[in-house]
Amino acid sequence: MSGNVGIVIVSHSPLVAEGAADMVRQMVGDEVPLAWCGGNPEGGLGTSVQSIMDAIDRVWSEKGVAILVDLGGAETNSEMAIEMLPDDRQGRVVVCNAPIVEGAVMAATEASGGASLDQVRRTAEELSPQ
């Protein structure tokens, strides 16, 4: 697995979660652990906690990991699975307060320069308004 930052996107939609990590994707590369997970169980609209901690697995790397979300229920979701995380991987996961298509492709470039946890969130949330 890269040693660079994972990230994982997280939205209500299965489409726009897969074409947020489509862009990343294109326009950063394969450089950088990359999952996506969106819906709900039943193939509507929201997000599962079993879903985000399996993309989570999915990315993992010992740099961490950072969660880019669309909604509310999707940033709830993702502190939960970070919660169900076992206490060594807890504090390597980071839910960016970013927006969440320019987030994951910013994220996702600052970290396939190699940069730390805290620099890929701090970069992400750089986008966000104030």
Given for the second form:
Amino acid sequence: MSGNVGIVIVSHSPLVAEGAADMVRQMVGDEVPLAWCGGNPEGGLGTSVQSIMDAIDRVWSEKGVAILVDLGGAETNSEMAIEMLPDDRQGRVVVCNAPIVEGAVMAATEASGGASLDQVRRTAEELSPQ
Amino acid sequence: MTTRLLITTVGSRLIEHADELTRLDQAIGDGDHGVNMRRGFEAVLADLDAIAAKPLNEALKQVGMTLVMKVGGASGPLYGTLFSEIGKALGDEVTPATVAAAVDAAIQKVKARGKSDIGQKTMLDVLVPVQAAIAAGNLGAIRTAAADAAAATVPMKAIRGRASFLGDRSIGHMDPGARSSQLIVESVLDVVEGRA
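The form predicted alone done, now the form predicted together with its partner chain:
Below is the entire complex, every chain and molecule, led by the chain shown above.
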């Protein structure tokens, strides 16, 4: 399992993040390390840099980690979380510019076949208007 | 000017204005700016003894890190970056010239973090003219520059952040981030001018 790129789902809502993760699990299976997080540090809607860093840690793979986000703050906080990782990990975590649910499923599908981080990201980003 | 007074004044000013910031954000954003800033600065004030014991530059770095970890919205990394980077760029010597240079360095980092620039209805629309006034040594002009700059975001159309989803409908509202930046600038001036 650690041979595949990991996927992290970051939403303002824990329910959205968990739901998207459920869909990935059902559609793609267990071959991909998968974690989700959502909600601000008080448990309201928002995102938490610490929770994102913890999620990256849970799915860590030597091949890297792809993050799927919903709206603005989730992206900014994910980029902040990446910068706060140890130097040797920073270059192996990317935020995908893709819709969160579809992007997570597509990224995980690609990752489950052993694709590289770059391939995983490109597959997810094919969903976004060019 | 003590570090403690500076941080207390900035923090309590933002907490006092949390409802106003939230109202501004409800008009064009997701309505959490006041709540988020209050959460962040309550966490800063809760840690005040430890933060205020540090030299100013180290204290600012600590304030920034607390905002990053506690805020939970985009304003956390943005204001966290602002405070941290001012702290990183500021040496032991605090003069208008060193502050101007540090704020300029921090503005560049905020631009990168938010993928934004002036004229896009953001906090940068206040920070950039304020930095210019500090750099020009025109300290008496800073308060007016900040107020004018915040007011100037009203007719702007948002390009970045949640407000950009509204397109033309973002026109006619002051940007909440510009307003919170103005509040920070005013509270710092109150301390510097001995009015806090």
